[in-house]
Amino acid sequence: MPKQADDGRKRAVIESVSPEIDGGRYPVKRVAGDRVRVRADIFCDGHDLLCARLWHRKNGESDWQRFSMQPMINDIWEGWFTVTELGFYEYTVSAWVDHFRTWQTDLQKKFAAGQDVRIEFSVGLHMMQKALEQAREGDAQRLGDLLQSLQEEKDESLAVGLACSPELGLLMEDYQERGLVSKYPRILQVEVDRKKAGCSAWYEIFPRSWGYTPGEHGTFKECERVLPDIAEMGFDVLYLPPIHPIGRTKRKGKNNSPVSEPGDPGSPWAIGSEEGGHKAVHPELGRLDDFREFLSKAREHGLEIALDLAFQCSNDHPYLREHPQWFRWRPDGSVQFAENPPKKYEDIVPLDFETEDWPALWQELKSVVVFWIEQGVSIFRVDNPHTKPFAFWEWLIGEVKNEHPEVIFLSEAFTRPKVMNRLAKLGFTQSYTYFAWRNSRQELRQYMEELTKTGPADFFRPNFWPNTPDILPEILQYGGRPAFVIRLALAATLSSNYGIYGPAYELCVADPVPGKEEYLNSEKYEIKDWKWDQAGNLKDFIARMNNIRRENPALQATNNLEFQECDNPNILVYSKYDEESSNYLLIAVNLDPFHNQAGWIRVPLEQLGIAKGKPYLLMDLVGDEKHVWTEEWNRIELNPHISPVQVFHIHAHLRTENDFDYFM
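How about this chain only, in the form predicted together with another copy of the chain?
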């Protein structure tokens, strides 16, 4: 129903504030140091000018900070503020009719048209006098001076100039009728994460495969030896599958066999045994102390450890005895195992989130997270979050981040788009994506446009994985080493967050379970003996890509992606630009792992501020090659066996000394 206005004289209207997610139900996501640009449709009846303000404050602060908003085209106004601290900020918008600036503009027009403006003048002086009565000290002084000058000025042209000065308009802004300010009806929120939430390179290993004796269960202590290589490759997050005791009942054997052989280590996701549950360390990996030592060693190498949160149990988990009410029991007295009929997952027992004892269950699961945070972990990769209630995650993440705003949660939900988006909206910091199944130029462009230019851009931070222990995509099965190079380059440059499961990746392991996108002899069910430095491995290439990411701010964001033109559909061309550092990259990837592909690509000269016909320099950061181009359209050729990817650093202004140093 139309609502009666509180004061019918509030004439400014504020609509369509963005960013805004689901009417303000969820915060938008940014990282510390980000500039939050806010737009709104703001207008009023008639021809009067408006003033608009963007307000913000850190949650919990009492005072609001305010910034002016500026009109763009089509009644859109824009303003911005910078977020520096972790946690939540609030923001909203206000606007009102700026009678004084309207008067200034009208006066100018009338004077220019040769009209008699004496009466107009007295209208304006009256407004100034009224403002003067309530002006603060400094303002009062200046306003008084200006008023006097205006009254004394005999030359009408000079008086009009003085009256219409921007300084006077600004001074008057604060002293107009404040009761008639329109306020946007909602206060919106930004959640500010640390920078790693927006840019991270993940590496996943199974520590148990890194014992000193091939084929035997490795320990954290032994696994420390992998840290230097991973650090040298340039990763900054080391993610470990669950490190807890593994169930014995119905333990899976090699290749997901329902029956295990003696010595089979079992899937780390079948959590819990008589040795403990989600807060315990698998004895074969070591003790809690060893884990803490591993954490600390990793930190020395610039690596943060990410743990796996898999809220499910093996048949032997202590929860089954201690909290039987958290599980679903069948009429025959057996516990309900996981299933997706007709498939059965008999080594896994799901928690029953519909238990009447749900508050205790939620608290216990929160205590698991807090326990690991207390050990020094602040990144969690969450297993299958889409099989637990959304309300639970919203509560859990909210509670944890309230105390620990630095914590990062990565959602491992490979499911329907709206489910994945909801998890991101309700609080997950980063999200797995469909990247593994987007290969053609059209697929990649369409998917990236969706992620970076539509709703999800404000809440869904993609984390691109070309492989995982669960996923060996078809293209890696048939594309050979070039496919591994291509997919890594795409992941590392399209998305500022990406990761690989290694060393299967660097070693280009490509044997699938026949007919499936899964690894044969998966490390999930057995201990592997990796020959990490085998010829043809990708360690140097990966190190180079991660180095390029580290040195180029343009690659440390995702939403700054712009696709560029190329006449060969096998070549994907895109650019990334970082405004603050003026860092501009143009990236070309041959999507065909088998053939040379050549094509003409268009360099967006206008955007780069390069005049047509002027030479400009490019440095291919992958091949360390220099080019001087003068045209808008230029030919490139990419050989998948040599280097299917070029990352051009473009320096638009050739003539400064620095540039010569850099390029020559």
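Form predicted together with another copy of the chain already given; the form predicted on its own follows:
All you get below is the one chain by itself.
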């Protein structure tokens, strides 16, 4: 049976409000200081004009803030508001038939056609009189003056001009009959994070490999010596694998061997021993006080520590003794270890989230997160979240961020797209991606347009990692040093959040397990002795790229990406623009790590406001070269062994056509 309207006289229709995630089930994501642009399809029957409002407020506030929306094209209306505080905001849309502006438009048309408008005038004056009866003091004074002027004006042409003025239309907007307002049936939400959620540069190390004596287990105190170098390279997040006690039962040996030798340190992801579990520090790294001191020293260098949050246990974790009901036990009495056939992880025992004691399990895991927040940690990289229930993560992240909105959760989920998207929707601040396996121009462009131009753009914040301790992509295995330069340049400029596992990355370590995308002699299973400053390292290049990111607001966002044209399929060209600072960058990357590639690239002169034939300056921020171009199409050549990337900062206007010396 057709649904009867609550008031059939409401004629405005509101559809396709965006951004909106799954009918308002999940909030969209922004960082403090962002504008939230809201669009909606708004229309009505007939030819009457409409008025639309965007309403917003911080959660918990009683009063709504309102802004007029503006019509664009094809019945699309747009408005925006700025979010300034961490937490959640609400927004919605309303619309109604604007009878007064419709009257203004009709009056103009009739007068221009030479028709008698005396009766038409009386209709408008009547609407103004009704509005005056309810107008606020300041508006009432001005509205009364305008009404009197219209009643006294003898020149019909002047009267029509005054009656149709935008000022009068705006004054009348608030005082028309408002009982027939259509309201969007849903109140939508925005989750606002701190700025580092939207722009960050991560660096991953294993602290145990940074002892003073090569081959011996390092401590937090010894690891403090690398903090200045990491900060000097321009990173602002230092990510540590699990720092907890490591199990001894079925401990893995070198190269993931199922049998360990005396002295093998084991995988940090096999968490728990007689020394403690998820709230303890591995004794060979130091004490809890040492970790807090490490946090403090890192902050002095502008680094935040991100901790690995891996909700799994070794065979020796205290949970197995204290809460056996949280695990799955096999008929022979042994506990079920972790598997992803054919892979076996005998040193790791997964938690059973289907246990009847799940409320206690959830509370305990929440207490782990809160414990480390109390120590000073506010960033967590979450290991394999796709292997735990979605409902758990939505609850946990919601509970934590309700009290600590500054906390950032990075989802380390390399799995199916819909699963990754669901994790992002339900609360994860940032997400790992498929970037490591996107190499060709077509692959990169298609993937980036999916992330920045479709639905995920409002909830999925990509964090690009060219490598991890688990992943050594094929292009890094065979591409040599140029491949490492290329992939870092892409990660650092395509995404505003990126990270590397070092120093394997800057040393261009490329030895794989044969036939796999895994590191041979992986640091996951042994202590490494890194020769950090050996010839050919990328520390200076990485520092240059991170400095470019810091100094150019255009690179501090992801969704402002636009691809540009190039006639060579081996060269990827794209631009980023920051409207507030008028910062425009044009980036060209040679995707071929073996050969020089040249091509003609198109500069979008019209978008930049540059007249064809007029000179404009480009400064390559990577190579410190300057160019003055005058044409739309220009030729570049990129040598992968010298500089496979150029980041052009474009100055749209020179002082004069003959004043090049000022810039050169």
